[in-house]
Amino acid sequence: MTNATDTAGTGDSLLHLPPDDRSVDRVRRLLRQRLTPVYGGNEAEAMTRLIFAALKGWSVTDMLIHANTILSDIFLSRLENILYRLDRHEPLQYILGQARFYGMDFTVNPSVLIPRPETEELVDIIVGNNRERKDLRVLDVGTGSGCIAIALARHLPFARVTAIDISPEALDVARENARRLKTGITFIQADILAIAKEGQPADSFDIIVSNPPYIARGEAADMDSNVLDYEPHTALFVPDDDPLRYYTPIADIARRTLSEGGQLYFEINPRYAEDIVAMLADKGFTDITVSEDISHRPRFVTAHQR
């Protein structure tokens, strides 16, 4: 038999709960009920864990230990604000101001893309290929939140990492992440298209990596509103008639600045894998390989300097 209090108020304010009905366990279940119709059961459970971790610093074990703890009006009011924003499909990572990437919590806001699991796979490839090498010089082009640069600096022994982005707001976020995660990165504000045209930079690198904008404008109609309405379009989109807008100039820079045998890594739009491989071969790169992501889509390209 269903308890009336288990369903009553599913769409009501949590602040309307009686004082003795505000336990962690009860509110956790109501939170999942509110989120499941929009996000599905598994995602609702994951979001609930993230919310309690952000607001309380609690793990799943902590929530079980505190199952009967009564939550305050202040806490429930914060939950209501989060639910209000989630109802409008705002990404939870922006609401909480943080996103998990490669075992670390990164500060994020709408000036940077939310780090994706696919990009963790890109870092895995680079670290797997270079974990035994020391003192590598690494360039991250279009660093955004700094997630790739910081992950590589922390997992490649004594790597010297430089990170470029055109957005001063994004670089503010990246610098804050590097400071908070105690990682030394050289950050540069620059337009990669201008750098390619002007023949810069003069430095030499062993690894160049980039996850540049790669979604064609024509694909926007098929995108979820939580991405389309909130994440920065300058970090997402390229013109339909110029899908390699950033890959080509980055490859030109790599040809000038990679050391002999140096490595170039791209995260790519699967639609343009063959075009990117052809472009890199035309520019003289060797050992060009395409790797699939966990969804078995061509997502990463690796190439070597001759």
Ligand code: GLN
Given for the second form:
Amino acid sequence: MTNATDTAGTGDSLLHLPPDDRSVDRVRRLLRQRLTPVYGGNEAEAMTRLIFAALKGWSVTDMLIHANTILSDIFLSRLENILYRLDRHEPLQYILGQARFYGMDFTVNPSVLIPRPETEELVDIIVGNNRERKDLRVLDVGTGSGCIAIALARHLPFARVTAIDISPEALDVARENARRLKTGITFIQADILAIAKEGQPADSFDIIVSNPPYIARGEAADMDSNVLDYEPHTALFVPDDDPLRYYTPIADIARRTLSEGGQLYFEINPRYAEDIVAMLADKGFTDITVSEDISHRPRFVTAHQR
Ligand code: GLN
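Could you present the same protein in the form predicted in complex with the named molecule, rather than the form predicted alone shown above?
Below is the entire complex, every chain and molecule, led by the chain shown above.
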């Protein structure tokens, strides 16, 4: 082995690998070595799989089958570019332009939040409560990538889904996802705060769901740079003195537009669970329940229209 190869694992370019040392197996190992100091071993392995899946369409089995395949210069320089960006904590989903959610691949870019596993749990709760019901009218407020709206459109039989976002760039992404994932959704560009104030009669819905911005500015100090430096702040933050900034107007809209027995679902900041429950009770919602995410933090609130 040459000197250049010996140091590849400590940060040298993959392009310095001699041609006969560019096998899939070898490069996989080097990728893991490069990523482990920054992301830890498990995450490094998961990222390596995602990279090969996105760039080559390969599963883990495919990587084993191709263990001795020699990778091209072009492929290695693409990997180098990815590593460069990962070293700077850019989220892999933005680099690859895709994120997995509820068993589907969504297109993402920095104008939308990367779909989170907690939000899959929220979809699970809604689907679990409604899987037998047909023709539900669903509204998703602050749809972002469209992940909730699309997952519900795919899993609730004949649901008619409307999705709102204030950001035209986010709606472009959501529309693209709806098209690729073959779901018909009505997208509306609107500011939910303005809609709540106008008080005009709107459509009627059986389910309203939202994962609005809910992180207080003061919490930013504890956040990772991959979130803070890359994800859209308009999708993340609320003022410290107004943590329910979006929940209250969405609840008002829900009071006006939910059908009898209609359901309201929120993903929430665990810090404000009690405040959100109190606000919903105050507005007259019934059967208000808080459920925990897999990390046992109060993360979801469900309420019903009387
Ligand atoms: N759960 C996201 C996070 O912790 C925040 C999502 C949101 O603000 N709605 O980064």
